[in-house]
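The chain below stands alone and is given in structure tokens; this is the form predicted on its own.
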Amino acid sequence: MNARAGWRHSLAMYGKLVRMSLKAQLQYRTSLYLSVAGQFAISVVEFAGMLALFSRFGEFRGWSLAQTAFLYGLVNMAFPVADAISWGFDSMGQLVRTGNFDRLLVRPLSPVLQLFGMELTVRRIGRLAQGMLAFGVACVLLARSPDSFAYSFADRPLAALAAVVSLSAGFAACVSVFTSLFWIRAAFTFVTVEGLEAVNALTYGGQQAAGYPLSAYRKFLQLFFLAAVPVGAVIYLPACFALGKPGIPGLPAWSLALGPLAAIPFAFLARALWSAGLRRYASGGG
């Protein structure tokens, strides 16, 4: 089987796994609808905290409510997508502890692909809908001011197109970074059996941190979320480029649009840690 045929086969199998997952979840639709509504309500309460902050202070480190909601919406659309497709990695601790991970290894399909297809968590639509709502409202508010975006298609079409491309790439890269964090957490279960809570803090804490301008944090935290765990680099820098914010002092504006590239080495790191852990795995023994 050549590489192209192998990819087609893998994608076809992933599609079948996803369809099976969706069919199983739709068997209990009332429970699913309540879960979606609960996810939406919880995320709305989180956003209410941001509204309370701006109602008290008016702006946040030079960012208006609309600009911050723009960034917040992007992050809270990317995170639920990553969370929805990474449920299998989140359940690695139980799979390793019970020895059921062995079943994935004996099947003629990549265990990573099987984990991705284990469950497409539909209830995350609730959080995704809230992120889309926040992003949509932010775009409407920003569109009312001609100076909200740094570039316009009327005056600088190439720069405006670069901003759109950078934001789109940033969204995809943000999904990749959060997915890589779930992947790294799963890799540690080969050593710790249970996933490290420290990685959980980076995953869910990183989502909370990235929803606000990084300029509000101390320098070491800015560096951490720009370089070590680049959730800030992939989404905050493109947002700064589009909104005309300085981003990182001293860097030219055009370099901010390249922030999504930081997701590539981080994904390779996640893969390397997974491969190292998989080589160490000695089976459940049962």
Second form
Amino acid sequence: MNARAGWRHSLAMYGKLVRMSLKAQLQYRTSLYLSVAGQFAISVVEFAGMLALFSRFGEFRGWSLAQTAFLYGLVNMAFPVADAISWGFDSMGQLVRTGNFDRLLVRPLSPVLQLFGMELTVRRIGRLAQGMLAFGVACVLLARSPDSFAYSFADRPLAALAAVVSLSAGFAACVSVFTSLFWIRAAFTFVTVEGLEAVNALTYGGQQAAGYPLSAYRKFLQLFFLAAVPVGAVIYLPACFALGKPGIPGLPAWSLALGPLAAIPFAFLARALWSAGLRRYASGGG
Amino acid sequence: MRPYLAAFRARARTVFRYRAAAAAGMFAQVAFGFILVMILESWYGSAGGAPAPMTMSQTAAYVWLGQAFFAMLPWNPDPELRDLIRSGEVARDLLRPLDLYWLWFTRTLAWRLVSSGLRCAAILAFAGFALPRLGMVDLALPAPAGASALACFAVLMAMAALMSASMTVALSCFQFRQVSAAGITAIFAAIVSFFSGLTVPLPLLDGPIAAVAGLLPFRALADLPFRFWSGAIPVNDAPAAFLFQLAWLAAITAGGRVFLNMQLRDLAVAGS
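Form predicted on its own done, so how does the form predicted in complex with its partner chain look?
Up next: the whole complex, starting with the chain shown before.
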């Protein structure tokens, strides 16, 4: 099988696995609908909290409600997507403990792909809907104040196009960074069996942190989310570029648009950790 | 009384065994608290808007206490009760010559107390002692406003634990009817999170939503005791706060008993 056919085969298999998982989840309809509603409720209170604080304080460090909700919406759409595709990584602890991970290893398909295919978690639509709500509110508000974007397609079409491309790439990169974090946590399962729950501080904490402008945090935390776990770099910087915010003082504006690239080394780091873990994996279950 | 004490002790011992899991959860709690307190600091530093009713230091206390006692809030149904109901072992509990409600109440209380007790010490130590020494005095948990403020906090927190246990038992009873009560649980968790003040400190809310929050019982779980700690509510108001808790505790316990008995009336035990 040449490389291209291999890819096509893998994608087809992934599609099959996802279809199966969707079918399984749709077996318990009422339970599923309630779970979606629950996920929506638990996340929408966060946005409600943001709205309440805007009504008290007026603005957030120079960011308007529209601008903050724009960033918050993007992050809160990216995170549930990553969360939905990464369910298999979540169950690694159990797979390793029970020895069921061995079954993945003997199948003629990459174990990572099989983990991705274990479940596409439908109930994450609840949080996704919350992110879309925030993003929608932001877009309506931004459309009403025409100068809130730094570039307009009429004046500077190239810069506006760059902003759109950078934001789209930033969204994908944000999904990638969160997925990489789930992947890293799964990689630790080979060592700790339990999985490293402490990584949750980075996944859920990163999601919480990236929803607000990075300028809110002390320098060391900003640096952390720009360079170490780049959830800030991939989405905050493009948002700054589009909204005409300084981002990182001293850097030229165009460089902010390149933020999404930070997802690439981070994904490679996750892959390296996973391979290192897999190499030392010794089945302990049965 | 003795069998209930034994149930309490047995559960406490089981929960205590999961110290490692508690330590991992703590790490996340510290991160959340850190991020939240910085976000609020930025809000306080933003120009315009109505002046905040609490000082930043009082708000920092509020946030850190919220993270420290996070596990005591009635987020989720008791997993042990869920397993009892799912496996059908609830039948065995029904055979005991004990009041089922109080048996479950004591077990749940032990679970809530020990799991939050395991977590809170390290979080309080980090926020209260480590942060000021790392040069972040503004973000740190301040000491209680005084000995009497601390006493009020302790009494109200003890009441909050009882309220949390009674809410948790009521929430657990939803498991009788649903294959998976995850949806109802999440909706309830959202309500608890918002109206206890964990999402946004309640004093920072405005308008009708603040009025609603003031009437609901959830603020007695966190918001009320936390504000006594920092002196945001004067000690003189403690009796009123205590009576508010007592009234709600009585109402929720009575309601929970009725709800449990309704569930048991036509219970079909599943499982083998």
